[in-house]
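The chain below stands alone and is given in structure tokens; this is the form predicted on its own.
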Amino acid sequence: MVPVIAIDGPSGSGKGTIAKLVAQRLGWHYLDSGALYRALGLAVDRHGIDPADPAAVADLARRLDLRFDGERIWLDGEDVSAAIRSEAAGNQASRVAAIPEVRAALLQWQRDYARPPGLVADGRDMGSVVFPRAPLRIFLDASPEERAQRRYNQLKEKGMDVSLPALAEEIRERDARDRGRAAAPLVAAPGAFVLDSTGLSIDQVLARVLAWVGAALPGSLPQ
């Protein structure tokens, strides 16, 4: 069995920049599901594929091209690391995400990513549904408010035009969405480590987050 560390949470809520940083700091292979969602979502739009149609984007979903290589990610043979990160991509995301036989389609090609010698997973449902069996589930959040400071703050330095309100509201709708639908909804699974980073610096929630390994995993921390 190939020991698996869990990170779950909504958008904004730093899941990605701890699950990485925790990867790093354990020697593990490190899955961004949120990128293979959005990458989907992409692939949808550049095939004229109504995101409606549930029978097709499930389709494609199970014929998609996509190979992630390190902090790269491959779409039909194309580098599209930079394409999926916009908020277009992020809502795309999320609407694909609720459908259920897109999310089956996808289930074994997360699980097959768990290799030796271990897997840290971040995404919206790891410890829940692609993970149940998890040694650590971590469940992170923050306030709508935070979360969308966070993206601003990311957006702009990257030289991007955004608005606040705007990445808010965009924020809100996409907490509707992943909390609500009926496949695999945004929930904290049972008996996760639930943690509000509200207020918190990176450093103070890696660390909290590194006692749970600690705990949970003991010997995998390099000394």
Second form
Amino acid sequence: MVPVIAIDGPSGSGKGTIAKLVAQRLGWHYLDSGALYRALGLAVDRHGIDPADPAAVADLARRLDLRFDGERIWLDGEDVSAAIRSEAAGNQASRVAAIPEVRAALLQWQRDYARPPGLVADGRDMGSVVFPRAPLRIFLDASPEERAQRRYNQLKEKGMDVSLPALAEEIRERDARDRGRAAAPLVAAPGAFVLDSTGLSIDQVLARVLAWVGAALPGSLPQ
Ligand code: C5P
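Structure of the form predicted in complex with ligand C5P (previous: the form predicted on its own):
Below is the entire complex, every chain and molecule, led by the chain shown above.
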């Protein structure tokens, strides 16, 4: 069994940043499952598929030509790493992610990512659905205001043109859809360690998470 650390949480909770740092520290693989749904959302637009047609979207999900290569993500042979990061792409992702057949189609793809020596996976249902037997499950959260501000800073850093109030509204909408959907809603998995990172620095959150890693997976942290 390949060990998995599942880190879930809403947009702007810091789960991506923390998951990447933990993976680096351990020398494990990293899966950004949100990027998978974002790429599918983009593919739906590009192939002219109706996002409200579950069968058509699920069919596309099954034959998605997607490749993750470190920080780069390739869709149909094109580098879409920047294109999938907009808030519009996040919203489209959350629409297609609500379709149960789509989630089923992408399940094995995600599980195949668990390769030695281990995997750190971040998303919404890593601990609850995709890797329910993960020895460490973490749920990161933060206040809606702080999450909107973090996303704003992130997108600004990437040179994107964003407005804080519009972003806060989009995040609110997306969270409501992710939490309210029937298939794999955003929830803390049973037994997950929950951390509210409001007001905490990345280093403070990382220290807390690494302490959990050390306790749940003894010997995994390099000395
Ligand atoms: O994490 P990120 O913001 O990139 O995710 C984009 C969207 O993809 C989320 O709002 C959510 O609807 C969907 N998602 C999901 N399950 C995951 C990861 C992301 O439904 N494991």
